[in-house]
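Below you'll find only one chain, the form predicted on its own, shown as structure tokens.
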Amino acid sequence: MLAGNPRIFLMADPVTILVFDSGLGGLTVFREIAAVRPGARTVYLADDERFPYGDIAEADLIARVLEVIGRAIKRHHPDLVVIACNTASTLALRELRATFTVPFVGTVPAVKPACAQSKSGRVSVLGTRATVTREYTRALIREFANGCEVDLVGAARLATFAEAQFNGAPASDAEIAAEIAPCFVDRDGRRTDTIVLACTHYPLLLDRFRALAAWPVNWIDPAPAIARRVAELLPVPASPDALPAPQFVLTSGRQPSGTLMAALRGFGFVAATENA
């Protein structure tokens, strides 16, 4: 499920889209947006300086997101900002919209479509501990569960495992299996058949999730729905031929390792740019 401003914005081409995440997880969203809006100028901003977000106090996290996004808006002048992070969206999206005039599309746990699709009536929401304990997530369940049993699973290390795998240091099968095991519930005649990936890092590990699953389930990746919302809000840009390659920006100013840079080229990035 996603959150976006209910307006369509008409503007001159090309448009600029800023995609923000605490780390590399938002690349799963960036990839889908690039596919539906290939003629847009795109900037990917990762707050690697403060990654991971799950352990930061709420007030501090809101202040941090506002600070980083504020600097990015001044520097890149985006026409739309995508908050490709469940933790940041569920906590700071309201403050971002109240502070800045640029439209935002957020990312929140896809409880509604998951419960609508479930045949068994048992759904798991796999997210960071911060996301699954937040009232925002519980409110989504109250509103959209529609008779489903929804199990909330807070993973302590999966986002870090996803980052490590992208950097050429994958976690073991046993470590990943232990993180996803609580998602698989067989109780009261209901067996989990749908799992919501409530962190944009997790689709980076989806092949391993499928291989290590206790039984086959439907995994809900929010990225395609976010991209569709971006396409609704922004007009089709001009031909992408004259556009520069997408920008990849780290708040720390560090240069990516050779392994990471090789992976980033698969997303269309040719180099890391200036810090945020």
Contents of the next structure:
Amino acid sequence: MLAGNPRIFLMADPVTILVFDSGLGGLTVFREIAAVRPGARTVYLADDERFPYGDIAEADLIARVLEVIGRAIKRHHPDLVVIACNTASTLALRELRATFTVPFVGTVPAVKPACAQSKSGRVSVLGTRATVTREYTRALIREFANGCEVDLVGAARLATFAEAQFNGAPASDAEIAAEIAPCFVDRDGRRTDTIVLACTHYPLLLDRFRALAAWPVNWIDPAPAIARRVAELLPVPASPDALPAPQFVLTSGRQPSGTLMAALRGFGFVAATENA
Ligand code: DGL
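Now that you have shown the form predicted on its own, what about the form predicted in complex with D-glutamic acid?
The next block holds the full complex; its first chain is the one shown before.
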């Protein structure tokens, strides 16, 4: 049974989870969900046609997310939808819940755990420029800062760098270092010790962030917490034996390049499905 949407699952019925992002970043959430719910049927949907979401005006983005998710619900009949995108969740989650009856799990900046863990009392939130300016994010800080100073850092190009790296064309160290540098603040006797990865693309670059960091910090990736929430909402033990392979779908209908497909195999995908 799902919270807020009572229905009965038979043990033989595998549930379907739709994981959605503007691009490949949501794969960092998808892999955690696949680990906690190996018995679920999964569909990963990337809106590559409109990537990056960080550059889209708010009204257009709400309309786009409602349209793409509406189409995907009709086609894939998910029991749960995970919006694995901070830029979309911080803006459109309320409209999605008001429009569709299927339950949604969103991805929003992990301000609460970051501020609870920080010892220095200075935390940075690294997200798209859209996410860090959203009222949703500011409200999280008002509610959960827990006495910490929180520095908001909007990155213009990191999501694109993450996609490029996944496609075999990594950005240079200097380009990545310039994007993360403003996260490292040493002011008023407090030095940043915790950085929230507030865009699901960024964990794809985490090794590079660690190597280029001005000093060691704790990086907070919300994906494991999102997967735990999914497991709470779908407590159905199903046999993975007869499951189809996870589906990977691009809204453009394009087929992934050979390089991308090779990377996707690491996440359990065997081929891309043509229609969103
Ligand atoms: N992965 C997305 C997020 O979590 C956004 C990247 C983009 O499309 O700009 O915010």
